[in-house]
Structures are given as structure tokens and as C-alpha cells.
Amino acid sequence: MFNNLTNYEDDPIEALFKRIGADKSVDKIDLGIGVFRDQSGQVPVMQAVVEAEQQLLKQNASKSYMSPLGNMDYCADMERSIFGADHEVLQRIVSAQTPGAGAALRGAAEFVQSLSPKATVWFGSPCWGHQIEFFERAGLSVKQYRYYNRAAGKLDFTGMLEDLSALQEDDVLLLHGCCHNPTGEDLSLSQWQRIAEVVREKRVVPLVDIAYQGFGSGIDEDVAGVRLLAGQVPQLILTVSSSKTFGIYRERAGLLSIVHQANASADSLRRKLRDTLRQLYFMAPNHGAAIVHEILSSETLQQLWRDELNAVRHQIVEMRGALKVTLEQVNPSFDASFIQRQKGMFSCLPLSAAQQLRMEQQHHIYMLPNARVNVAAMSTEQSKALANAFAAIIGE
């Protein structure tokens, strides 16, 4: 059996880890993995998280099993965080806590496949590769629509709409709620409005993935688009990650929600969602979800968390500005304004795969496919090194 695994290839993230580990240069720079780093290069733990964990230890809560639907307090917290306290969809939503957004997407894929196995799932191009794999593994067909023009450094909304004209009833349209991964290029509210019209016209199901709430323009501002969409469509699937927003990457806290039609049976949907997730992994770990609930249940801790998240966002904005300046200083003919305009952790540099490989081999700078740069992991000095390397590569 195991002999059949010869020449099995690493996924892009694991392969990147190995290349970085094998590089002995003291000047190597990791701009691939999606974590926030401070100016010293550390991945900090939020003080709000530290204090929440201390309070949880004092409570000495049970370690017994929970339902496969997970921590319902966390689910309610996330529903309100995404939609606000008064959004009408809170009256027609069924949710489960999951082991991060990856498991939420895999659960969503299985949920869709069991109800509509002939549905096609549509992804923007470029997209985070693992998202596509989750749905392919569930046996669903996938297609991609134009989303981002890397050469021009901007959204290709005209191309997107042209491609989405081929949507069929009950297809699934995957959208990123904010801080688009990997491009950092988000839809405007007017474009969200147009997407809502397409969804209703084509009778498809939107699936909105939110992993970076608070990293773009603000906690509420970053979800204005999904709030608009949810209020105008009959049904919606939502996946959420708490990894970045709370800095609890390895704790794996996420959400999978089904916003259903008003006349649907919420109890049947809840049971179906429960059984789908139970068959995948039985139940999610609770620690990360408990941390988030502890923070959002305390006015003091919630304010501390908001202040810390604001500081993270401000540093990302500053680094985007710094990178734009340094790129244009050493590349006078290059317009890097897209770097400053875009939001969140990531942007894509206009580099070919071959040029990206030379960035590694000649300059020890590492990025994920599509030359995805994690601006949130970059220091001021590293932005200068990246700009100089970029100028050298495109000048060859």
C-alpha cells in the first residue's frame, strides 16, 4: 500500500517551509506565510488573548465533549461580529464552530455536495489554492472567473461579470469578504450590489469567506459588503476564521454558517450541518473559541482587543505606504500605487514564476505562488530589500 506514495509532492506552503529552512543565508526573508509580524520579526500574542486565557484557567471549566456544532456562544459572537447585532439574517441562520476556516470550507464543500452534487463552485482567479482543493476533494466541479489583473494591478470587474454570466442555478459563487487573498483587491459596495443582483438573477448560492476582518478599514467597515449581500439574497453560506483577527493561528477557531430562506426548516438544517461535520472530524477543539468568547464577553477585554487590532491594521497600512515608496524610488518607471490602495495582508507583485524563483535564489526572498507578498510580515528594512531585489529582477 505505502509504496504507492513515491514521488508524492509537497503542497506550496510546505514546500516553501522546506526551501526557507534549507536556505542558510542570514538575510533570508519569509514573506509567504500568512501571519502578522511586528518590526522585530516576532509573531506577537495579543494581550487581550493572554488575559482571556488567564481568566479561563481560573474558571477551571470542564474538558468534556461538546456537540459537533461546537461552542454556541462563540457562534453567536461571530454572527454578531459579521452581521451586526440587528441584521435580519440573524433570524434565519444556523452555525457551527469549526477547526478554523479551512475546516469550515471543507465542511461547506461536503454540505453542498450532499445536497447539490451537480453544482459547480466558482472561484476568483487568482485564489488561495487550498480553497479549490477542499471542494474538489468533496467531488464537486470547479471553475474560475477573472478577478484580478496582475499586470495592471487592479480588479477586473468587467471580466468577472462576463465570466459569471455562465453561472447555472444552484452553482456556488465563492467570494472573499475583505482583504482578498492573495491580491488585497476588494470589491466596492457598488460592486457588491451588482454581485447581489447577479446572485438573484442566476439563482446561485454565494459563499463568503472572511479571514481578515479588521485588517482592511475597520471591524465593521470590512464586512459592509457581506452585510449588504446577505440582506438582498435568499440564502448564503459563510465561513469565518478567527486566526488573524485574534492572533490565535494554531488554536484553530472558525465558523461555518448557513443563512437559509425564511420558509426553510432551521431544525433540519441544523441537524444536517451537525451530521456533516461529525462525519468529517466529530467535533472542533474549544480553546480558541473559548478565548474569543471570553474577550467579546468583557467590555474591558473587547476594548483592549480592538485597540490591539487597530494597531496591527495601522502598521500594515504604514508598511504598504513604505513599500510603495521604496518600490518607486528604485523603479522610477514602476507605478506601485496599487500596493498602497489594496488592503490586508497580501498583494501580488507582477512577477512570473521564473522571476519569483530568481528572487529566492539570488536575493533569498520567499513568497507563495502568484508572487503573493505578505506585507503584514514585513519590516521597514525588509521592504527596502524587497524593492531593490524587485528592481534587479525586472531589470534583467
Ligand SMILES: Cc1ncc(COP(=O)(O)O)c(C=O)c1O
Contents of the next structure:
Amino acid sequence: MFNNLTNYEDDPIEALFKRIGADKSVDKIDLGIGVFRDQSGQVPVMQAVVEAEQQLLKQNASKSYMSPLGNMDYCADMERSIFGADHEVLQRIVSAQTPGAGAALRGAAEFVQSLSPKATVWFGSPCWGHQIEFFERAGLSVKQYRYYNRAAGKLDFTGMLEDLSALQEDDVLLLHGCCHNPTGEDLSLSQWQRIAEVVREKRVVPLVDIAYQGFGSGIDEDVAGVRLLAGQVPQLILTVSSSKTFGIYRERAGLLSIVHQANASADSLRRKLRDTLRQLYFMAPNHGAAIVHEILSSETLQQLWRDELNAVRHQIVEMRGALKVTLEQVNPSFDASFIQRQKGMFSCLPLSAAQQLRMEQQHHIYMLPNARVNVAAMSTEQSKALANAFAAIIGE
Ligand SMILES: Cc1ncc(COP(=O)(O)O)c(C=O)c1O
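Next block: the form predicted in complex with the named molecule, after the form predicted on its own:
So here's everything in the complex, that chain up top.
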């Protein structure tokens, strides 16, 4: 059984980690993995999380199993955090707490496959590579629509609409709620409106994945698009990550929600969701979800968390501004305004795969495919090194 293995070596993210590990330069810069770092290079733990954990410890709560649907208090909190307390979809939603949004996406893939195995799932090009993998592994067909023009540094909305004209009934349209990974390029509210029309015309199911609420324009501002869309379409799948928003990456808390038509049976959907997740990984972990609930159910902790998350966003916005200026200073003919305009952790530099490899070999700077750089993991010194290396590479 364990002989003749075919190793899965093509995953570009795993391959990058290996190259970073093998590079012994003291000056190497890792702009790959999606974590927020403070200016000292640490991945900080929020004070709100520390205090919530202390309170949880005092409660000495049971560690017995919950259910495959996870922590229901967390689900209610997250539904309100995404849609607001008064949104009408709260009357037609069933949710599960999952081990992160990765598991929520994998669960969504299994859920869709079991109900509609012939559905095609549509992803933007480019998109976060693992997303495609989750759906392909569930046996679904996948296609990509144009989303971003890297050379021009902007959204290709015309190309996107042209490609979406091929959507078939019951296909799934995957959208990023905010802070698009990897491009940082988000839809405007009028573009979300147009997408709502396409969804209704084509009778497809949108799947909105939100991993960076609060990292773009604000905690509520970042979910304005999904709020608009959800109010205008009969059905929607939602996946949410608490990894970045609460800085609890390894605790694995996420949300998988199904927004259904008012006349659908919520009870049947909930049972279907529970069975799907149980067959996939049996039970959800609780610690991360319990931390989030502790924070969101206390006015003081919630305010502390909001302040800390706002500070993270301000650091990212400042770094984007500084990187734009530095890039333009060392490359006078290069327009880097897209870096400042884009939102969240990531932006893609206009570098070919070969140029990206030279960045690694000559300058020890590591990025993910599509020359995706994590602006939220960069110190001021590193942003200068990146700008200089970029100038050297494009000047070759
Ligand atoms: C768009 C997107 N969705 C989902 C995830 C997965 O997040 P989690 O850590 O909650 O599994 C990520 C993580 O990078 C992401 O960028």
C-alpha cells in the first residue's frame, strides 16, 4: 500500500515554503504566507484574544463533543457580523462553524457536489489556488472567468461579464467578499449590483468567500457588497474565515452558511449540512469559535478587538502608501498607484514567473504565484528592499 507513491509535488505554495527553508541568506524576505506581521516581524496575538482566553479558562467549560455543525453561538455572531443585525437574510440562513474557511470551502464543495454534481464552479482568474483544488477534489467541474488585468493593474470587469455570459443554471459563481486574494482588487458596489443581476438572469448560486473582513476599508464597509448581493438573490453560499480577522490562524474557526429561499425547509438543509460535514471530518474544533464568541458577546472585548483590527488596517494602508511612493521613486516610469488603491493583504506585481524566480535567486525575496506580495507582512525596510529589487529586475 505504501510503495509506489505518486507525490503531490506541484503545489506552488508548498514548493515556495521549501525554497524559503533552503535559502540560508540572513536577508531573505518572505512575502508569501498570508499572515499579518507587526513592524518587528512578529505575528501578534490580539489583546482581546488573550483576555477572552483568560475568561474561557476561568469558565472551565466542558471539552465534550459539540456537533458537526460546531458552535452555534459563533454562527449567530458571525451571521450578524457579516450581514448586520437587521438584514432580512437572517430569516433564511442555516450555518455551521467549521475548522476555518478552508474547511468551509471544502464542505461547500461536497455540499454542492451532492446536490448538483453537474454544476460547474466558476473562479476568477487569478484566484487563491487552494479554492479550485477544494472543488475539483469534490469531483466538480471548474472554469475561470477573467477578473484582473495584471499588466494594467486593474479589474477586468468587461472581460468578467463576457465570460459570465456562459454561466448555466445551477452553476456556482465564486466571488471574494473583500480584499481579493491574490490581487487586492475589489468590486465596487455598482459592480456588485450588476453581478446580482447576472446571478438572477442566469439562475446561478453565488458563493461569497470572506477571509479579510476589516482589512480593507472597515469592518462594515468590507461586507457592503455581500450585504447588497444577499438581499437581491434567492440563494447564496457564504464562507467566512476568522483566521485573519481575529488573528487566530491555528485555532481554526470559520463559517459555512447557506442562504435559502424563504419557502425551503431550513430543517432539511441543516440536516444535510450536518451530514455533509460529519462525513467529511466528523466534528468541529471549538476553541477558536469560543474565543470569537467571548469577544463578540462582551462590549468591552468587542471594542478592544475593533480597535486592534482597525490598527491592523491602518498599518496596511500606510504600508501600501509607502510602498507606492518607494516603488515610483526607484522606478520613475512605473505607475504604482494600484498598490495604494487595492485593499487588504495582497497585491500582484507585474513580474513574469521567470522574473519572480530571479527575485528569489538574486534578491532572496519570495512571493506566491502571480508575484503576489503580502503587504501586511512587510516592514518599511523590506518594502525598500522590494522596490530596489523590482527596479533591478525590470531594468535587466
Ligand atoms: C480567500 C481565502 N479564503 C479562505 C482562506 C482560508 O482561511 P482559513 O485559515 O480560515 O482556512 C484564505 C486563507 O488564506 C483565503 O485567502
